[in-house]
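There is one chain below, alone, in structure tokens, taken in the form predicted on its own.
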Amino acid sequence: MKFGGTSLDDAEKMKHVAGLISRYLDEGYELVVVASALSGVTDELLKMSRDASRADADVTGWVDKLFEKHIGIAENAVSNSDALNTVVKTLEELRDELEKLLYGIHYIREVTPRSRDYVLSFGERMSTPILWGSLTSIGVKTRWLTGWDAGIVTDSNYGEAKPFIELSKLQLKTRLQPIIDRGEVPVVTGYIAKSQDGSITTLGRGGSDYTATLIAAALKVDEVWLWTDVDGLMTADPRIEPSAKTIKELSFEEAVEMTALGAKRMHPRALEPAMEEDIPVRIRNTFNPDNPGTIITSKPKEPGGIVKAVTLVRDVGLINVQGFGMVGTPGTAARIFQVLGNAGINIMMISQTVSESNISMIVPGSVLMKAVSLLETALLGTGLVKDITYESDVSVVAAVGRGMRGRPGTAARIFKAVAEKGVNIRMIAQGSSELNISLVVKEGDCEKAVRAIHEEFRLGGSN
């Protein structure tokens, strides 16, 4: 069971989660617990140890403020003494760890990759003790761990690290299996670990997730579920398309493509070792236990419609390269990527004509004008390419479904549905895997093709 941080960021939430893990218990369930940090934590960790740089950083005042939130819910949430003692006292050791960390950075005047990390590991390393003393607190024996001490070790990638796979599966059988058969609950940390140099690392986006399906696969466990806010995965946003429903049950494949597209802020590889091990992720909702959620599984059981969801990714921005020396000149596109992956820069989206003289991209809204600089200075006055622009007012829709498969007139039914309520589509893109087929509107459009492809496929209904 994993938690995220909507799930603990108050003392009664905290007391709910720790209620349902014993639930789980007394109905005769074998627990591994992962646990997020605080909602909103993280991203406060991370302005932190950006701004801690700055010659005003009031370290200080921060992390007081930071650690007054966590005593404070640690003691409306921990009602043994003893078990409050020792959160109380973990807190204030890592409170005086976290103020020479920063006012190191501050003293240099700079924060980097490695260091950034050690800052962000705070936010799971304070929430994991206070869920510890809540469970202890109505009789259940439990033992809270790091990443790094339940054995996932990654490379030194900071801000995405890589786990070493077999290694940290050995680990994690080696450690947590005693745990679980002395009858306790291990509450891991999610989101962090180890290097091999013993760096502290975290593993990307939605790391937590990860977390939990790596002990997954290392204890081959029944399934995994990740217990968050909402009932599970939806067919849209509510909040665009007000009669979206929770999908009942997905594909792994369907599940990699709707979380890559924002469907749920999961690590793009987090369902990749329940993938190997063929282990069911159920998403569930912490305030709504009795509703199953959303089961992903290798072999979903209903079938389903054509198109399961409809997805949206904003703060996106719209490359084009052209120019008619990329026609038959073997290299370009390879040319074209290299600039872009030297830096950094993720590429989300690519089209090309068959021409030859045109390449349309999607990236990250964030790193827009960086890509567009980055390639005219590679580019242009090579006799390669004659003009690049840029459009920032994008998004990307995207209607995901294994049903679309070998469908014949899927895609026409998703241009005159979008083409019906007047958008204009940018960019299309569609793989040979058939799940997913993604549109580029402008911005303003986006929750009209939304509901229009939501509508068109009838998703609202039974599915």
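Since this is a predicted model, take the numbers as computed values, not measurements. Superpose the two forms; the largest set of C-alphas matching within 1.5 Å is the rigid core. Numbering follows the first chain given and starts at 1. Compared with the form predicted together with ligand ASP:
In this overlay on the rigid core, Thr311 has a C-alpha that sits 2 Å or more away from its partner position between these two forms. After superposing the rigid core, the Cα of Ala11 is displaced by less than 2 Å between these two forms. Val32 shows a C-alpha shift below 2 Å between these two forms [criterion: core-superposed Cα displacement of 2 Å].
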Contents of the next structure:
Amino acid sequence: MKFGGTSLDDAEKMKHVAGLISRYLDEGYELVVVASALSGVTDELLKMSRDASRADADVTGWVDKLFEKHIGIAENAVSNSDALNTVVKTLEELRDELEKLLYGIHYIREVTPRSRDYVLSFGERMSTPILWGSLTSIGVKTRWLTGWDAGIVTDSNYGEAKPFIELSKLQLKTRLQPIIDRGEVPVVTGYIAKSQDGSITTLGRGGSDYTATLIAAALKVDEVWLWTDVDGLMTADPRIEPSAKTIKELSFEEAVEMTALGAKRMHPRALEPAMEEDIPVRIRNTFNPDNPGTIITSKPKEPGGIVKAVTLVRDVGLINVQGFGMVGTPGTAARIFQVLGNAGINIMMISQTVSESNISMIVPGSVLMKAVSLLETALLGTGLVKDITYESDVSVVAAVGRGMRGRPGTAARIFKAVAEKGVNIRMIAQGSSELNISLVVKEGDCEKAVRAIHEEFRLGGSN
Ligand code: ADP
Ligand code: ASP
Ligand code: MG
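What would you give as the form predicted together with ligand ASP, now that the form predicted on its own is on the page?
Below: every chain and molecule of the assembly, starting with the one above.
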């Protein structure tokens, strides 16, 4: 069971989650629990890591505020006084460690990817002991562990570190299984791990879901339950489209497509470990536990409609490479991708016109300018490329569903629906898997586009 930050961000929720865990233990389940940072805390830490290098940084003030928030929750969620003492001591130590770290960044006026991950690790390291304390207070036998203590080892690609799968699985099994066999519940920090040289890494945003499925695969569990604040994976983000409905059943490939395209802010690789071991993943609502949620399996029984969901990725940038020199010149695309690939920049979407004089790409917003300048350096003046332009205020809207495969006219319906709302489409792409059709629109139009497609395929309704 993995609990998202939205399920843990006040004392009542923390106690509710502890109660839920205890209820399933009473029913005879054997459990491993994974906890995220309280909602918003990872974003706060990210901001601190960025702002710490400023001359006017109020490091002590920020750290105190964060600490007080966690202490406040601990005091109300942990009723056993011994457990509370342990939790408070842990939080105090973490507070001091974080303060020193941020002052370090402040004095050298620089945050590196490695020190940023170190800062980001505090979210899960502060939330998990509180959940441990809350569980201990209601008589659950439990132990808390960091992702690295549990056995997850990654490469050193800070911010998006990749676990060494086999090694991590082996260690997770040998370290967690004995705890379970003793009748204790391991409570593990999501999102964070260590590299082989021992520095702290993060798995990428939404990485707690990934931690959970990795543990699940290592222990070959029966199911993974990702507890969140909505009933499951939905036909659209309910914050954008209020009529969005919970999808009862999805195949792994559809769910991977949806999450990679922004649904539920889940880590794009989070479903991989479960998919490889064929372990069903359920997405469920912490605050509505009687609802079965969405189940993701390799062989869903329900066929579903043509389009199952509409997703949205914000914070992306569009790059347009143009030049008649590219026409009929093999290897131009390869060259572009190589330049970006060498710099570790992930291309999220590509499209090329048949005339070959134009290639458009979508990259994460955070690396847009770096990508543009790399391409300018490598390609301008070569005679191949005349112009490189970019747009930073765009979003990707995608329609996802197995039913689109081999169904002519789906793209036409999508574009018509969006156009009829007066939204201009900047770029289009469809993978040959035909599992999704993605379009790029101006950021300001993106919610309108989501609603237009949702309506066209009548995805909404009462739950
Ligand atoms: P957690 O704290 O459980 O990890 P997140 O905030 O990461 O929760 O993700 C849950 C949120 O994702 C929901 O509250 C919802 O607003 C948003 N969301 C976006 N798209 C979808 C979707 N297609 N289905 C479900 N939730 C979605
Ligand atoms: N706390 C991390 C994040 O906000 C990981 C997670 O919540 O899954 O991205
Ligand atoms: Mg999340």
